[in-house]
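Take a look at this single chain, the form predicted alone, given in C-alpha cells.
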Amino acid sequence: MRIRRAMFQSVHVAPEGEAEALILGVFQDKRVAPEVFPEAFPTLQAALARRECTGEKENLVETFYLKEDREIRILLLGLGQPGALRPGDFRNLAAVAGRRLAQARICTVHVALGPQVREAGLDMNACGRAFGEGTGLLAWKGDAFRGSATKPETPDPLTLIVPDDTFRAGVEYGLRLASAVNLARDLSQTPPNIATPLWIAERAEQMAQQSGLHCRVLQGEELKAERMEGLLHVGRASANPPCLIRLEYRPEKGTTRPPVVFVGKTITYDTGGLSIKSRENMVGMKRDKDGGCAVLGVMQAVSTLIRPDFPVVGLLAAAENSIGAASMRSDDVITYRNGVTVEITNTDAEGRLVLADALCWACEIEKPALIVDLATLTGGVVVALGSVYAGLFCEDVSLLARLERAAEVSGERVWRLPLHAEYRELMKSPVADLVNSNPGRKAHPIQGAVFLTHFVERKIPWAHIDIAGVHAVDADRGPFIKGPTGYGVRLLAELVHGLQKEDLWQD
C-alpha cells in the first residue's frame, strides 16, 4: 500500500538563489507590473488571459517560462480584491501554493508577493509570518506510526527564496511558530498505549532540557501530599498513574513579576470510566490530551522564539480515565485542596476534575498575573459552535480583549459564551458543594466553565477555552491535513507576544 507522502521534508528560507519556481500574487484586476519579472512578461500576459485565471482568492494558475534552457514554473496565486486582503489570508495562500509545489516536487521557489502586499497597504512582516505559518503547518508529517506494510514516498526539502528583508523575517518567525504547533500535533497523534501521563512528562522534561525551561513532575505520594484529588480519583483505575507537569520559563535577567499561567487538560485516554462511552464515541479519545499538548507547544514557542521579559508557567493535568475495580464511581464525593466538595454524577465529566487541581495550584502556588486554560471539555461546545470557533469564557474585560486581539492575529478564532451567576445553580449538589455534571443538557458547554469558576480566585483574571470543536479536522483543510491542528499554540503565543508590548502589571 502506498500512502500520500508528507508535503515537505523540511522548510528553509534564503534571501537569494536560483529557483525552480516563482510565486506571483495576482489581484482580481489581473494586473502584473512588467518590472516584476520583465523577461517573462509576455508569458505572464498570456496566462492572465486564460479563463481559468480569475485572480479570486486562492485561485491558482500555472505557466512556464524558459530561461537559459531551464524551465521555470510560475504559480499565479489569486489574492482577491486588494481592499479585502488580510495578513491572515496568507496562511491558506501558502497552503494552496505549497500543495502544488509538493505535488510537482519543487525544491526551490522564489516568493515574490511583496508588491501586492504593499499595494494592499498591509504589514509586510505580518503577511510573511502568516505565509511561514501556513508553509510550516503544511510540512507536518503525522506518519510516525506507519510500518512495513506501507511504502511512503520520501518528501523533498523546500527552500523559500524571499528577497524582501521584512517579509523574510516574518516567514522565519512563522516557520518557527509552526514548529511549536507541530510538536503539539505530534503529541496528539501519539496513541494511548505510548502516550501515557508519564510518557508526556518525559517529553516535557526532554523539551525543558532542550529549551532551557524548568520542569517538575508531581506524581505518586507527592500528588497525595499536595491533595490533587481530581487527578488521583480520575487516574486511580489506570495502570498508568496520573501526574501534574509543571514547566516554567524564566527571563534571563530575572524578574519579580508574577507569571502568566497556562493550564492544559491532558487526559491521555478517556473511556468515560464507569459512565462508559459508546463504541463510536471512544474512537479518537487519544486526543483528549490536546489542551495539554498545546500548552507544551506554546511553552516551546515562549522559550525559544518569543522569550518575554516576564515568567510563564505551563501546567499539564495528566491522567488516563480508565475502568477497573478502583474506578471512580458516580455518588463519590471528593474534597479539593481549596475545600470545595464535589459529588461525582458522571465519571465521563473527568476533564474538569483534573483541571480543578491545576487551577487551585495555579492560584495558590503560582500567584499568577492571569490564567488561561485549554481543554477539550464538552461536546456541547461543538453543537453550539461547530468547528469554526473555540468557546471562550472570560469575565475579565482586559484579558478578554487581549485574547480577542490574539485570535484576530493568530487566526485561531474564539467566540465568547456567557458565564453569568444564574448558571451556577445548574451545578449545585444536594449532598456536596457541586456536582461535576448536571444530568440535563441545558447550557452544556457552560456547565463545565461554571464548575471551574469554583477553583479560581475571583481577583485573578482567568479565561477558559473549550477547544473540543477545533483541536482536530476530519479532512484536509487549509494548511492542515486530516488530524490534529495544535489549536491554542498560536493563540497563546500571540497573547504572550502582545503582553510584551504593554505593561500588564500596571493594570
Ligand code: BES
Given for the second form:
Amino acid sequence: MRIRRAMFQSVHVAPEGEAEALILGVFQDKRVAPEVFPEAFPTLQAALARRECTGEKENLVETFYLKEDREIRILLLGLGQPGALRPGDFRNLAAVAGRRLAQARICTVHVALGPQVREAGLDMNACGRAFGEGTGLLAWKGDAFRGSATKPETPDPLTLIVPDDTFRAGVEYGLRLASAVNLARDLSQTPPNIATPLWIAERAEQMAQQSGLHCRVLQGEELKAERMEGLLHVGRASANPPCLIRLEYRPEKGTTRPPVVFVGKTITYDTGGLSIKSRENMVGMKRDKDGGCAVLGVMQAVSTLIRPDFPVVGLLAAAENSIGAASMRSDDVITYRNGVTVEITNTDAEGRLVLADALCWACEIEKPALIVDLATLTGGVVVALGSVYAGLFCEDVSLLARLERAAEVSGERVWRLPLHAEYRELMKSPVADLVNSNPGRKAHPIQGAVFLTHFVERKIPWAHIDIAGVHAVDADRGPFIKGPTGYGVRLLAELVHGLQKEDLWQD
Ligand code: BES
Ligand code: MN
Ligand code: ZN
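Given the form predicted alone above, produce the structure of the same protein in the form predicted together with the ligand.
Now the full complex is given, and it begins with the chain already shown.
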C-alpha cells in the first residue's frame, strides 16, 4: 500500500517572486488575451486547442514553456461560464490545482486569477478567501498517528505568489481560517485512548493561552456543585472523568454586551453505553466529539482573526459514554439544575443529556444574546440529509436568516428541519418530565432538538445544528481527504463576522 503523503508541509503567501508554476484561469470560451502572458502566448494557444482542455469548472490541463533555461509549468484551470462562477467555487478550484501541485512537488506557484475574477464581476477578496480556505484545508496532514512502519515522507512547503493586493488579503484570511478548522480536525482525528475529556480541556487551555482567551474547566466536585447531572451521569462508567470546558473571548475595549454562546457536544467516545452499539456502528465514534472540536476551532478564529467587539463564549460538554458496573441505566431518572427531570430510555441518546447541562448553564450564567449548539446528535439526520447538509433547527427568524447567510458564504450548508409543538408529545415520559428517546422510530433528529428545547429559555434566540452527517467524509472530496471536515468552524466564524458587520448589532 502506498501511504498518502500530506499535500504541503505549510502554506505561505507572498506578493512577488520567482515561481516554478503558474495558475491561469480559463473560461469555457477559452479566450486568453495575448497580453495576459505574452512570452508564453503561442504555447498557451496550443494547449487551449487541445480537446481535453474544455474550460469547464475544475477542468485542469497543463503545459510548459521555457523561460531562459528553466521550465515553467502552467496550470490551465477551468472556470466554466463567467456568469455561473461564484466566489465559493474557488475553494474547490484551489483544491484541484493544489492536488496537482503537490503531486508535481511544486514549491512556488504564481496565482494569476485576478483578470477572470474581474471579468466575472466577483468580489476579489471573497474569491481570494475561498482560494485560501481551499488551499489551507487541503494542506491538513492528519498523519500524526503514522508510526515507523508507514510514516510518509515530509511534504514540501508551498508558497503562493499573489500579486493582487485584495485577492492576496483574502487568501491570507482564508488560510488562517483554515488553520482554525485544521485544529478542530486534528482533535477529531486523535484517538479516544488519548483524547479524553481532560485531554481536550488541556488542549483548550493551551489554545486559550496562545490566543488570548480565558479558559475555565469544571470537573469533579465543582461539576457536582454546579449540578451538571447529564455530564456526571453519562460519564459515570468511564475511567476518564467528564468536564465542562468554558472558553471566553472578551473584546479589547471591554463591553457590557451579552455574549454570543457556542455549545459543542464533546463525547470523546460513544459506545452507546448499556444500550450498546453494534460493532459496525461503533467504529468512528471517536468523532462524537466533533461539535466541541468545532467550537474550540471557532473560538481560536474569533480571538485571533475576527476579534469582534462583543464577547463570545464557547462551552464544551465533554464526557465519555462508556460501559461498566457504574454505567447509567435505562430507567434511571435524573434531575437537571433547571428542575426538569429526564427518564433515560436509551443510554445511546447521550449527547442530548450532556448538551442539556451546557444549555442550562448558558441561559442561566451567561445571559447570552444568542446560542448555537453543534452536535453529532443523531444517525437520523444522516439518513435524512446525507453528507450534503447539516440539519438546522431554529425558530428565531433573525438568527435563522443570519445562519442561512453564513452558510451561503462559508459553503457549510444547513437545511432547516421543523420543531412543531406537536413533536413534543414524542418526548413525554410516564414517570418523569421527559424521556431521552422515544422507543418508536419517528422523527429522530427532531426528537433530539425537541428534547433540547426544554433546556433553553424561550426568549433566547437559539439554534441547534445536527452535524452527524457532515462532520466527516468517507472519501476524498473537494479540499477534504477522507476523515474529519471540521464542519461548523467556518459557518460560525462567518456568523460572528456577519454580526460584527451589522449596524443593528452595534451599541
Ligand atoms: N453519536 C450518535 C449519533 C451519530 C450516529 C453520530 C452516526 C455520527 C454518526 C448518537 O449519540 C446516537 O447514538 N444517536 C442515536 C440516538 C438514538 C439512540 C435515539 C441514533 O441516532 O441512533
Ligand atoms: Mn449515542
Ligand atoms: Zn453520541
